[in-house]
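Only one chain comes next, encoded as structure tokens, the form predicted on its own.
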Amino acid sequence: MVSPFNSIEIYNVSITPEHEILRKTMRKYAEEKLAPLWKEIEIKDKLPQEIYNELANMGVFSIGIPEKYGGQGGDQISKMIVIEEISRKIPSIGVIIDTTDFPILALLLWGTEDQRRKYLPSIANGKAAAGAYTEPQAGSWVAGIQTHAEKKGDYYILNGRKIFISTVEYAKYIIVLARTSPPNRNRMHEGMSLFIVDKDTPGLKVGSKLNVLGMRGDRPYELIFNDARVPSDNLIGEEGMGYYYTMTLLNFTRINIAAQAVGIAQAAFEKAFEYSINREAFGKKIYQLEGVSFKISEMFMRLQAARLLTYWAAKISEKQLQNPDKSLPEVALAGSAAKAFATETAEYCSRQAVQIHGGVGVDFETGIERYLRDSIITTIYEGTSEIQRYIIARLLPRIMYGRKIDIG
């Protein structure tokens, strides 16, 4: 036994030629169109509307859709691979990615067939798409969501309020986890569903961008249902089983907030070795200065255990995948892991990158200090770090022993 597993299979990863050339690919694409393009994201807090388009017809926002709705298939750390590479420059687009693989995977997962082939092909073609759970009084704490859906003969009226939903500027539908029976307060989980939503809907409306600290380029919204008519055709998979098919869901977007975070982290180490190459003080070049080198060390042995660990989680989630309905507490437990461990070596990173380049670090136009304002936000959103934390000692006790244990 491998603690907490029963065998050291667990951890095979494999690594693909055709994986190396997608990198090498999205590497190019990244270096050559987006990296000249940091500046304008983050003063116009926008996308180009061409390197949208450019993107689309890549395929890069139907990365895992199969062939058959028109996407280009993909396994999981091919998705990885696309978030890391474009994370590395615009972190931003890596939430774009992200999201969109929110309803992509519900659809897949739990959708009918004709919901896969009416919403499918039109992501796979560019059309972004957004997952609404989270609200005012419900941010990590999901099962307290207040928004609510009655249904009325072929329609669900939606009605409430959901914040800090990403991508909703490039999005044409949107997942919303709305109530569709009355809470039962010592089961506050129980009786939610999933809806997807065309942004257009009538009453839906969307309401103030969110002036939050990093991600320039794909900033939150708050969401407002009054009275939204959704038909009934587009409740997603069974009525009351919102809640379970969300954590499930998070499983695996918090991987790709891993690897958007391995993104960050590499173009920090980059930047910071680079400039102690070169950079002189004291008479030396200051990489030969113990307090830079080891620093540099330090950024290494991080980004290199958050890499492996995200692209393991990866491929454990593949699992899920084949079990849609089967809950597999090894795909959560290293889902969790990887997005605490690649988040905050991210903010370690981007932290240390700051403090090598000293004066010139703070100073926007060197375009260093943005990757400590992204690094911060992906520690807190898809699950903040305490919360990847309490999932996993919960799912050890079940994984190691079979039993649970309650945790504070």
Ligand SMILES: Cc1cc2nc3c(=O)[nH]c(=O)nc-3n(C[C@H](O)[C@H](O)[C@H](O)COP(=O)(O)OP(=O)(O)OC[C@H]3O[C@@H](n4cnc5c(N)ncnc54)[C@H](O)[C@@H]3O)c2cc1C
Contents of the next structure:
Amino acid sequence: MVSPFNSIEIYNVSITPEHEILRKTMRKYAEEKLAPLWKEIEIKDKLPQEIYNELANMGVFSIGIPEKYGGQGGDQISKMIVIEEISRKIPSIGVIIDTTDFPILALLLWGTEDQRRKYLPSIANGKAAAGAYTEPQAGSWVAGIQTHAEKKGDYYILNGRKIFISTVEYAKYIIVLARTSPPNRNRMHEGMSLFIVDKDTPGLKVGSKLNVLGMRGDRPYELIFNDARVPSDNLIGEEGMGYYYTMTLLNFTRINIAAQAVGIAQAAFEKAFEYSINREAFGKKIYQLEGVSFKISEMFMRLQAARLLTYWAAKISEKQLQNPDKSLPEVALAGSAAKAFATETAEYCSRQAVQIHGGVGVDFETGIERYLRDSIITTIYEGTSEIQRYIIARLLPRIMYGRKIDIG
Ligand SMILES: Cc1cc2nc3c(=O)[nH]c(=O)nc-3n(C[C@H](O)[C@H](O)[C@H](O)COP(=O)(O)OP(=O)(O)OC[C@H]3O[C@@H](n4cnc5c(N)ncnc54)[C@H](O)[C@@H]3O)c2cc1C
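Hand over the structure of the form predicted together with this ligand; the form predicted on its own is what we had up.
Whole complex next, starting from this chain.
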């Protein structure tokens, strides 16, 4: 017994030679093709189309789609390796991989065979997707959403407003959470459904772009649904199950964000370490000053722990793919732990990297301060660090003692 789990076998994470080949391939591509583009992407706030196409052709946005639906397959750890290596150079591309995972997972878990055959080959061919849950009055509190979908004949008519939606610029599809029954004050999470919506749907308007701190290249948008007509065939799974589906999807995609954060932390660590062994102050390399080298040691420790937690959570999440109808608490627990720890590690390492670089660290031209801007965002989207701790605190008594303890 390794509390709170039943067996030590849960820690069995195996990395294969194929994983290492994948890492080397992605690292080479990211260093040769993506790294030189960082400044252009920061300034133009857009991924060059040819790079988007190249990544799509490589299957970067569609990891996990089985071969029978036109994909290349790939397990959860492969997905983490790709996100990590790409995010080490351009974290905003990690966002596109993450959001496109929403329909891939939703269709594999609850989609009909017709839906899978309709959408998965198209996504495998490079069509990206967004996931739209957040609304002006409901972010952490997903149960508070107001966007509603009314069934009329063969269509659902969607009305409402979503904000902070990433990947809208590149997406063909948008996974949308909407109410299909009026809210019940005591059971707000009930009566929601999940839809896959074409971005060109009449009545769906892309609103303004939000000028957020970082993730330049994929900053979020507002979406307005004004009598948007969505065919009823686009309902995913059962009507009324949308909240459960969304929470289950987030248990997966939070691990994607953990991998994105590991990539940022790795980049910040490397830059800081390299600078510290070359920069001189007081007649020494600054690495020879304990105040600096201990920071590097701390960054190293946290980074390794974050990566291990992320791969561990990814490995455990494979079980959920085999169990679409049952929420596995250990998957949520591991995903939340990995997400909070890895994103806070990215923020810590980026902050230290800026400090170790001194004035150079806050100069846009050196590309160091962007890690800090991007890492702060990772601690907020797909559930803030506070929400990850809330999830962990709720799950622990359930897993360890079979008890529910109410927390704030
Ligand atoms: C760059 C960016 C991209 C995004 N992309 C997407 C996207 O693609 N799709 C999408 O649907 N959403 C997206 N979001 C929205 C994001 O998921 C929300 O911003 C996030 O979940 C927090 O919600 P909120 O902003 O409404 O903050 P609030 O929920 O209002 O929270 C405010 C503060 O209160 C704290 N808090 C709230 N509840 C609790 C609690 N129970 N216990 C302790 N503290 C609590 C929070 O941690 C936070 O510090 C994106 C956001 C950003 C910034």
